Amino acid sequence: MSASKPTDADKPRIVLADHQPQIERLQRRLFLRSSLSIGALAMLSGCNMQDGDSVDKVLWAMSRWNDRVQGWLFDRNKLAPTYAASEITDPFPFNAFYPEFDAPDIDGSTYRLEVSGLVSDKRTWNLDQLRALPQTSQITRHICIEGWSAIGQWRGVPFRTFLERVGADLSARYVGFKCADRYYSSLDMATALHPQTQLTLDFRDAPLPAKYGYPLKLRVPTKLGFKNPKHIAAIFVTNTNPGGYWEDQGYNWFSGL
């Protein structure tokens, strides 16, 4: 006699508790918790998935959906809060994926910023040329995904000014960054053009210290801290999502505030 065909009742049912590591990764990815997390967790608790890869595919799909929702909600004219000089955090914390003594030692006299992708002017930039561009200053709060925040004073070139100067295609979807410390990140174009997004050269009216990103970092007060790359060596404009160091490990890509 041939064996009877297994029914759905015979198949092992994977419940929420069986996938706690994946659920913990989901909590890192879903930043619009009020609108998405309850439904997402309810869906996972009721699903009948046969392997962890399927669960991970669902989590990545929800993270991508979360990126799209945050992009729809982003207001390119809404400014992040600014603060008084008396409110600056002293000392401002160091944070990276390596200890402070491993921050790259870059010679500013030979530094050249590379520009590529969907831009008309691909010439490199030295620090004197960057400092010759219009400069703005801001006192804004850096918010880390690890749960702390700090207020700092930053001075540099409005990123929109730089993108316009190099003839960037402002209708492109993304701007990517490669850094001297092997870090990499990317922004949506709407955030890149936000009036507070800045190519930062100075911290508190002095050139950036190495621990804060010398010679050039990106300041994006409308994003979480890991979207603010330091020690920038190259900028490129593209229509293909470049990902990011932490984003490619599961962090939400948009990560707007």
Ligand SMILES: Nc1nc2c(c(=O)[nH]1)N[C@H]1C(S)=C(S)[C@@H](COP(=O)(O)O)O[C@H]1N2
Contents of the next structure:
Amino acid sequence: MSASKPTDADKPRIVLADHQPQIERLQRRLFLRSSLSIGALAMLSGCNMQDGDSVDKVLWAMSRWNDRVQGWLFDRNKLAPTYAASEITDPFPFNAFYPEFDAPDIDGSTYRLEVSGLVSDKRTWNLDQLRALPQTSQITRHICIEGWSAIGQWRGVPFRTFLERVGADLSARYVGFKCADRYYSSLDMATALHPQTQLTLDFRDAPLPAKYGYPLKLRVPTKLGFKNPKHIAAIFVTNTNPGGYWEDQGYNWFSGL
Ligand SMILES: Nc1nc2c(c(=O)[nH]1)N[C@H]1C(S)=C(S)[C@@H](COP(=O)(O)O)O[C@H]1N2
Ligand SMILES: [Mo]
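Could you output the structure for the form predicted together with this ligand, given that the previous block was the form predicted alone?
Full assembly next; the chain just shown is listed first.
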């Protein structure tokens, strides 16, 4: 025996065959709630669920399948609730994968938004050009997966207007976002085109403060907070799911209505 550190091969492997009762429960739930048989799931996921497929692999495949079904069922006219100005949460919470004092410090005078992928106009945008587009305001609830929610007011360009302006292929499947702090996320096209999805410049009638995403964030009231990227540096349209910072660590990709 060598004294080297343990490798993956030394770890006990948790395989589905060891979880027969759970599989049966899962099968019943899938069958009742999504008319999906375990056989169909095996086919869709490429896992045969018997010999050697890990629980993780199957749950991951199920989660991606669930994303697709939710996308098909998503009602693009269903609006998130809106609130009165008197209901705005003050102070509004900050959240990021780092503490507030590490929020990126971006110079608005040299800032340029990059646009790429399936769009006909790949010119960059400065803040004056973004402010010259039509703006709308919303008072909606931001819901964080960590267990808090807060009502805020955001103003900016309806994201559909922006996508139309850059000649985006609106039949593409995804819109991806890259942020100045190396955060990233993505949306299904139906959500990108939703009337409340907003390319946001202002919080409570003033330019976004650094902590809330200066100079540009996406406000998506039909999704959980982590699908609302702040400090957006680049937007791209694609048919390949770009994933996201939390999405790629196991948070459900769809995470919303
Ligand atoms: N660029 C960037 N965007 C981000 C995050 C981040 O860490 N970096 N965190 C997300 C999460 S988990 C939440 S809850 C919200 C928090 O936004 P707020 O600070 O305006 O409340 O931003 C989202 N967008
Ligand atoms: Mo969050």
